[in-house]
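Next up: just one chain, as structure tokens, the form predicted on its own.
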Amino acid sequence: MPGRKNWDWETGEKLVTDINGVKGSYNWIEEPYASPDGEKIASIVNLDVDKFGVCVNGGLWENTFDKIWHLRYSPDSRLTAIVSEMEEWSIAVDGNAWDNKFSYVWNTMFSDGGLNIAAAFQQDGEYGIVVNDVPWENLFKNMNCMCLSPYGPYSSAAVQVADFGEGEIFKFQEGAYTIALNGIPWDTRFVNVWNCAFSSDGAIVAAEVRLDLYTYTIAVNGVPWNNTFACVWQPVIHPMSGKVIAPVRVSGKWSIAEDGDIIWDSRFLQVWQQLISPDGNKLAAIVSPTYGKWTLAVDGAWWNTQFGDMLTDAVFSPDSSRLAAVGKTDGKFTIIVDDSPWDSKFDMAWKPVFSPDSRNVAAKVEKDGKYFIVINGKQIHKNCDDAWEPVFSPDSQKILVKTIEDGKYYRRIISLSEIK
């Protein structure tokens, strides 16, 4: 998380805002959002008919708008919202709307550090992406599966580049879709195009494509893999080698392919949400070894523990030696770490977080309508009305906990040495 070492890691408990104290000032107040550093909490508020604002730590943005939605903090703690003025839509950052206005805006996206902010827009029936208030020059009649590069201001989407009527099935099968990179479409057209991925430097773009009604593969910078499959899922790009990795379906089973070649001997009923370890030496994915069972596989070898409902939000530890995820069986969630699930069960659990030294795992969870933080399976704070995902300090000795209790928003720094 960017700038984390510059956060306040000394103040034990801080009452940031008494939310109860501002409720009477507005017609209504919407759900709150806490900044990554915990220093701010914000909500959309209604002031009058067609008059909305944003309340941050009890204070109101200077600018108001006809409508506001999708309030979100960027990774660098800037507050963004999709706003409407005079029936035109834009992005507001810390209360100031971008100069460009559109017929509609949705799907705010952030680069990993938060430097770049993007969104999808529609203007007069055509679609594009705007990045840092700079819209694509070329617009398209159809657009989905928008993507922003991890660090650079590069954007892409699956777009329609050829016209066909509802009954013109042969034109459809000739290929009418491709990927547009920064608004410039690939030369190659496909029957369908779906989710894409960027390399860290933005030089490589890969996407799921359908070559005909029955044949699927991955296209990299517009060039399809040599090998084709019965189906594919969203690719990822290896941060060191630049190789493209994707789940593929062959002969009724799923495995993993790299640059078109199968690299796992194992076969599963399903494989998806693959992830590469930080050191680049391990490849994990969520898999289904048998019908109705889910687990994690690392380099093709799957864990013993399996879940009956779902498995999601897998994450490697910073040192690449550990792996954690959220699992669900019989309607109850838990966290699984290194093939060992926590004993506690919850009504909901969020993506686990490793400490920088990889020794500890924490997660936000919900039980009986209350929220709390759990570290290594142990609850570390009382039940709260709301909470946010925890953040470890850079030295791994403390944890930041952000909660709402009895209508008051608190920011707390808890030393791990105090957790018994």
Second form
Amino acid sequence: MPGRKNWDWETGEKLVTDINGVKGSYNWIEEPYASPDGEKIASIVNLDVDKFGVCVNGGLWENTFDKIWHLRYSPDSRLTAIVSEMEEWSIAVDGNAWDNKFSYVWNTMFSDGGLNIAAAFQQDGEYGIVVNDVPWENLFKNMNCMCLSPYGPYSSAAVQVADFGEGEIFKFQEGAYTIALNGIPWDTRFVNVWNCAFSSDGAIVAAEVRLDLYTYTIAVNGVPWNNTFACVWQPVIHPMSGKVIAPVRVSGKWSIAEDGDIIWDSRFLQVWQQLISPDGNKLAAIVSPTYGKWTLAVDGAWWNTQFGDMLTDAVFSPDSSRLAAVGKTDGKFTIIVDDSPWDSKFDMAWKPVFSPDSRNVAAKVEKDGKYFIVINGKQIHKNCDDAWEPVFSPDSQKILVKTIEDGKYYRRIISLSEIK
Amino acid sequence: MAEVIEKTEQRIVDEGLDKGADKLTGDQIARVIKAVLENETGARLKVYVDTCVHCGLCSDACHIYLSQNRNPKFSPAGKVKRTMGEILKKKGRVSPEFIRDAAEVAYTECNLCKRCVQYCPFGIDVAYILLIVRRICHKLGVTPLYIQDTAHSHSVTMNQMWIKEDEWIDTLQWQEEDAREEMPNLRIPLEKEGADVMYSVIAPEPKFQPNLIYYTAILMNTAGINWTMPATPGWDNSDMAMFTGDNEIMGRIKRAQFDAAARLKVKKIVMGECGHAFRSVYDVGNRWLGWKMPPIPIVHAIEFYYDLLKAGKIKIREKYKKSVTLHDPCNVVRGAGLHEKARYVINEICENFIEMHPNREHNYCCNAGGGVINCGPPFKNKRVKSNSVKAKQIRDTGAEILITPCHNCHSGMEDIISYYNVNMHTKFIIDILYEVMEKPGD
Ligand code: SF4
Ligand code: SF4
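Right, the form predicted on its own is done, so what does the form predicted in complex with the partner chain look like?
Shown next: the complete complex, the earlier chain at its head.
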């Protein structure tokens, strides 16, 4: 998380805002969002008919808007919202709307560090992406699967580039879709184009495509792989080699292909959400080895522990040696780390977070309507009315815990030595 | 009756079927059939087809057979004989014309309603067999134009009505604004992570019946439900790809729905009054993806209303006065056993509930389900004429209002009511519930 080392890691407890105290000032207060550094808490508030504001730490943004939705902090703690004035929409960052206004705006996106902010827009019935207040020059009839490159400012989407009328099924099947990269469409047209992946430098874009109603593959910079499949899922691009890696379906089973060739010997009933370890040496994915069972596989070898309901939110440790995810069986969630599930079960669990030294795993969880933070399976701090995902300090010795307790928002730094 | 048969026997023109079949070659047909039968079906299909003794016990279960003057070609076994029976007998060496006609049978003469399986002494599931026929026809590119267009819409937008992403969100915000005139602090919370409930609908709601979203917003706010709706694809639970036989697109759109729910960290997905969508998220689509059960529980509107009324979260101001009857939708009754809960809800909100006969899991299908209504205008006449038994069944109740807690049933029944001049109006449960419930400020 950017700038983490400059955050306040010393003050044990800060009562940031008494949310209950400001409640009476507004018709209603919407769900709160805490900034990544925990120093701020913000909500959309209603002031009057067609008059909305954003309340940050008890104070209102200077500007109000006719409508506000999708309040979100960027990773670098800037507060964004989708705002409307006089029937025009824009993105407001820390209270100030961008110069560009559109007929509609949605789907705010951030690059990994938060430096780049983007969103989808519609202007007079045409579609594009606006990045840092700069809209695409070319607009399209329709747009889906918007994507911002990890470090920005490159953006892409699946766009419609040919006309077909209602019921013109054969024309549709000739291919009317492609990827637009920064607003420039690829030359190749496909029957369908779906989710993209960017290489870290933005030079390679790969996307799921359907060549005809039955033939799927991955297209890389507009060129489909030589091999085709019965189905594919979203690719990822290896950060060092630039190779494109995607789950593919062959003869009713799923595996992993790299640049078109299957690289895992194992076959599964499902494979998706593949991820590459930070050092680039391991490839993991969520897999279903037998019907109705879910686990993680690393380089094709799957774990013993399996979940009946689902598995999600997989993440590698920073040193690439460990792997964690959220698993669910019989309606109860837990965290699994390196094939070992925690003993405790929860009604909900959020994506696990590794400490920078990779030794500890923490997660936000919920049980019986109360939220709390768990480290290595052990609850720290008390049950709260709300909580945010925890953040470890850069030296891995402390953890930032953001909670709402009895209507008050607190930011706490808890030392791991206190927990043990 | 004779005239009915004569008219339905006229060849129906459908570009999807006709042009699709024109492109076929015998070798291609044989190859695709072989691939589907060998790779995608197991012992089940063969056992079904081999076991059928043509006893005809299932025939009277089928509303189409009954409505078509008991013409054996419309009996469940008759439809299998005209499609899969021939395919197996000829080892896949069938003509393009045969495929075209088999597609018409599979897509428009069977609702996959599974009523017949209940009467077969061997439990032969004709719907399953005809679904395999549909899969073959999809693979051969011979599908009715309207439903194929819908499957294309699903593939691009993840919804069935070509609704663009901004149009969806804008509709929700417009409904929210309208509903605030009635309930000033009402919200339709978009993208609220950690809500208990994600509410999902089928695309005809934002497109043609946004009032249903409005009513639900009033219901959710009155009952104090911590809910959300996604502002991303995955909001539409409907699935015509399941009915064209495009399993890959079916899987993709179901994944979009469950991914949206998982991302929003909700405990359950509550869905509006739709039957086929329930089948898709609860039974077929989830299983194609490898989930034995939905990874995030799916609660159909009937069950949701039941829970709210039972828990006293919604109270009834005054029961609905007009006489009502209930059409049990196949997919949530035979498919999920929600019939008693539906009756509890209706008795709680209506004064005068009249059963139709047969009812519950024995109810006749509306003849719209299974994607049949989605095959569009070319087949509309045939569809309504093939369900005179339904017209009689509802007319016999004498009720003023027909409750159909399913979108396809709802539209199908409106066609039947109008064609057969039945003096009745259709309503969803939420139409009545909204009208009779206590609201804040009452
Ligand atoms: S419509 Fe229903 S009863 Fe008739 S054959 Fe199909 S599944 Fe059986
Ligand atoms: S009841 Fe069963 S065995 Fe008899 S005709 Fe129908 S499907 Fe065949």
